[in-house]
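Next up: a single chain in structure tokens, the form predicted alone.
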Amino acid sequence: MLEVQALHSGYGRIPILNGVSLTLGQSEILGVLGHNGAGKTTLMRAIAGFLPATQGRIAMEGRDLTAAAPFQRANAGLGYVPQGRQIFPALSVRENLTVAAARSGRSVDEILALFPRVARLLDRPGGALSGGEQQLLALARCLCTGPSVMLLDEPTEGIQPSIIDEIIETLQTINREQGVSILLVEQNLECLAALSKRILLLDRGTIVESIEGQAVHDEARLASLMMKA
């Protein structure tokens, strides 16, 4: 679904990514783990098209998107939920979802069936929601665009445990029932272990290890790898 080859990117003359390569398969959830400053958000922004690739290639289902604008990547089926959520605070919950569904033609009510907590808040302004509710809204809004691949940057950051559990269950359902592939940047090891089929360890802009099989669910080992990175 998604292929990144030898990707270099950064901010102006400051290089952050140093030849990152990864593949995300059909209906796969791939986790990315790393310290603050390792390049995780830069990786997501570069894949989404908000930072230019100075070297390398980004492709979805064989289509080269390396030079494509963010809206062209969205039209190709790439959904992005950035760190901080970036919902429209002055619009109601329903309006946030309707705007996202306008191009895809997806039914907002169909999406709301996956987000019962959001469905109870339709008339509230997005800015009046709690952090966890805003995160659920951001996920629902992304799904309204009809993505085949979702990029999720720290979806559990600063969110209460009860809603983290809800986010995990919802993402599992989206992946299982709709076949959406997910690239997940996350520092919550419990969340990462619960969702991921593989985990990549990113350090100083480079993939330094790939964790697969039962090791994905070993939170103690993941914590140990983080300490060594």
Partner chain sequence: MDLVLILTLQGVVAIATILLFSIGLAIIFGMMRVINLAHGEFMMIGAYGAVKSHEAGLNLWVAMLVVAPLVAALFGLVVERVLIRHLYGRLIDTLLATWGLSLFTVGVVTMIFGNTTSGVPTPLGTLRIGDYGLGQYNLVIVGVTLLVLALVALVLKRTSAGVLARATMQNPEMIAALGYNPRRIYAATFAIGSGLAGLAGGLLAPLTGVIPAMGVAFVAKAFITVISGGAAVILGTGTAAAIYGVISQSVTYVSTSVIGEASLFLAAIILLRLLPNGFAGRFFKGGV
Contents of the next structure:
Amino acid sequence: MLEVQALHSGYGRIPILNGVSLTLGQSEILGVLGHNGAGKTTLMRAIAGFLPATQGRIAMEGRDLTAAAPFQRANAGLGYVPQGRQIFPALSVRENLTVAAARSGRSVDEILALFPRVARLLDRPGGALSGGEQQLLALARCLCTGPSVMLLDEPTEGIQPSIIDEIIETLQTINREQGVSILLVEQNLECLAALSKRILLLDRGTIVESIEGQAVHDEARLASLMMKA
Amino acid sequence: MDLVLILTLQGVVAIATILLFSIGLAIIFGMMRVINLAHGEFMMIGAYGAVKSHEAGLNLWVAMLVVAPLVAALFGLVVERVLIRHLYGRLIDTLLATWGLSLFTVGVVTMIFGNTTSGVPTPLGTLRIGDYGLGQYNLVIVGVTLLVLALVALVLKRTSAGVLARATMQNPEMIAALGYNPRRIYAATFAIGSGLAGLAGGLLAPLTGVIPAMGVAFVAKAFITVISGGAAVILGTGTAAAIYGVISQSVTYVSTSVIGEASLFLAAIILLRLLPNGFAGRFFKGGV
Amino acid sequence: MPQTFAPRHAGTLATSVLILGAAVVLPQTLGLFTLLQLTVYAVMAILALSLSITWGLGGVLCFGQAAFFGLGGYTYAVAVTNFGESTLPILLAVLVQALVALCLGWFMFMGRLSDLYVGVVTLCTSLILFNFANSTSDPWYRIGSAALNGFNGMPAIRGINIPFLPGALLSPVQSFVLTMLALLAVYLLCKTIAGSSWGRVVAATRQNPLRAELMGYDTARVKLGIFVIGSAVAGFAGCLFVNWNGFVSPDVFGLSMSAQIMIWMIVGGRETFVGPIVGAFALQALVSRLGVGSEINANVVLGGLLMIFVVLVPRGILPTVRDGLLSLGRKWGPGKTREVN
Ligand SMILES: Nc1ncnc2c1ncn2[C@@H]1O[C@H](COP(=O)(O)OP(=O)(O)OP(=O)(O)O)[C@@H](O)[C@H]1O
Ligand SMILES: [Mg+2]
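Show the other one: the form predicted together with its partner chain, since we just had the form predicted alone.
Next comes the full complex, and the chain you just saw is listed first.
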């Protein structure tokens, strides 16, 4: 689905990513773990097109997107839910969704069926939602664009456990029923283990470990790997 | 009693005029964070469009209401392509470059049409209220301004293009992440804002006379109104126009129009100190 | 990070010698007409330097530099008409502008207005003055024996005399020499400020206000200081302008005045002090060339240049050429390269 090869990127002349390679398979949920400042958000922004790649290649379904503008990547099926959610605060919840669906032609109601909590809040301004509700809205909004790959940057950051469970369930449903592949940046080990069969460890702009199979559930080991990194 | 009525009417006309020549700039600033200091020249181009097409035999109303905005919108499209799009995100540089554009346009138009006043006759007669008179055409300006405002509000609130416009104001990056090309949106916005400037120029042409440098009289006031209004295109700009219109009109009444204009600038200095984010930042957060 | 405004002693010395040499040599080689033209170019170069201080060095976006320039001119005109002697009026032109800038700057910076708003407020100030000066035609508007005359302007203003000798008015040639010396003095003032430790605080405030604040500097006060100095220099330029012109009208406050100053600065290079001087001389010479019987409107040239430079050469001629030469030198030359300033 999504293929990233030896990606280098950064801010201005400051290099942050030093050759990241990863492959996200069809309907896969691939986790990315790394401590604060490891470059996770930078990686997501570079894949989404908001930071230029200084070297390397980004491709989706064989199509080269390395030089494409963010909107072209979005139209190619790359959905991006940024850290901090970035919903439109002064638009109503409904408008937040329709503005995304207007381009893809997807039905807002169908997507709302997956997000009962959001469906109850349609007329509220986006900015008046709680953090958890905003996160669900951001996921729903991204789905409205009809993505085949979703880039999720810390969807559980600062959110209470009951809603985290809801987010995990929703993501599983999306992945299972719509076949959407997900690249999931997370620091919440439980969430990562529940969702992904493979986890990459990012440190100082490079992938230093790939954890697969049962090891994914070994939180103690994951935590110690992160400490060491 | 007549005096009160006529003064009120004059006040309303003053407010409407400020709003009319500021709204295009407000839309461009609100959407794109670009200040177009050549705004007055877009008005001038609209005014010339109206005058010249009227001289060529076109109906005056068509010339003012259709030709003027179209000519200015086309000019806006070209300017966006050639100049503005290199400068997104560089607010101060857009100010400087459009200042250059302003001088440049005045110079070119002077070379083409000469530095003489062309005019169109003011249509309609005078409205008499007791001993006082007011041009009926002034009321047309109020009417058109109200219409434009209502239309802009309707589009922003009710149409999907309007939702997209408001979303772009709030977070242009996210709009790109949803698959829209921000450059297209900006080009369209700039053309619409320019068109509204042209409409203002065309409508005000009968009152001000048309010369290449006519824009100078408007740009500073429009700039100040828009900045004082802040991020809310209609509510913010409307409030600012109301305050400045009333102040300058009252001061003009007790002294001269030149002092009235100076009082507007003084009011702006004080207002901006009190409300550094404009009315929108204080009263209409997230409104339009 | 290229070092801007850094004191390069060789460059400063070369520039100073050049200005001084021009002041001494040109009166002997050029005709009176050319000298008169060069005098006003030099006055405008001082004005350009005043904006270099405020905006280039201090980062205070002043869209109304013409306010201080014009007010300086009017202050001088009114004072010299009343006193019949020019020494005190020159001082007043400078001091009054410093005071006005202190009040206005206090109002703006202590309110922590953003760059854009500082631009708006200074623009408004110059427009208020423009409108006000235009509406003083009534004979009632007089200060002492000086009538302001509204849009007609104040005619026949006394020029500068040798200090405290009212009878000894400067000749045009002497005025030229004086103006060039003033330009040299202001240039050296700029260099001294930029090279001083306070100047480095100013530069730090411009480049990163937040960091300067965290380092414990009161950025509002720093901006206020640089604004006052820049405005005082603009007032000085206004007084020299009236000395040259013998006349002052509300046009000195006009928008096109403020625009020109910015254009000189941007074309010459806003991050140097020589750039604005070069810009002021070169563009005025160009415009006066175009002025006589030309088909091309001066506004087209100035406006066009401004657009082209902002988009394509945002740093201006001098820094671009200098860095070009430096990198060439680094490529071809052995070891240390000569620095151009
Ligand atoms: N706009 C920026 N300009 C310069 N450097 C930046 C910028 N944003 C982030 N950085 C730097 O890039 C590095 C990686 O940041 P990034 O945001 O990718 O980390 P992260 O892994 O997402 O961290 P977190 O877990 O806190 O979200 C950090 O050292 C950060 O300081
Ligand atoms: Mg992050």
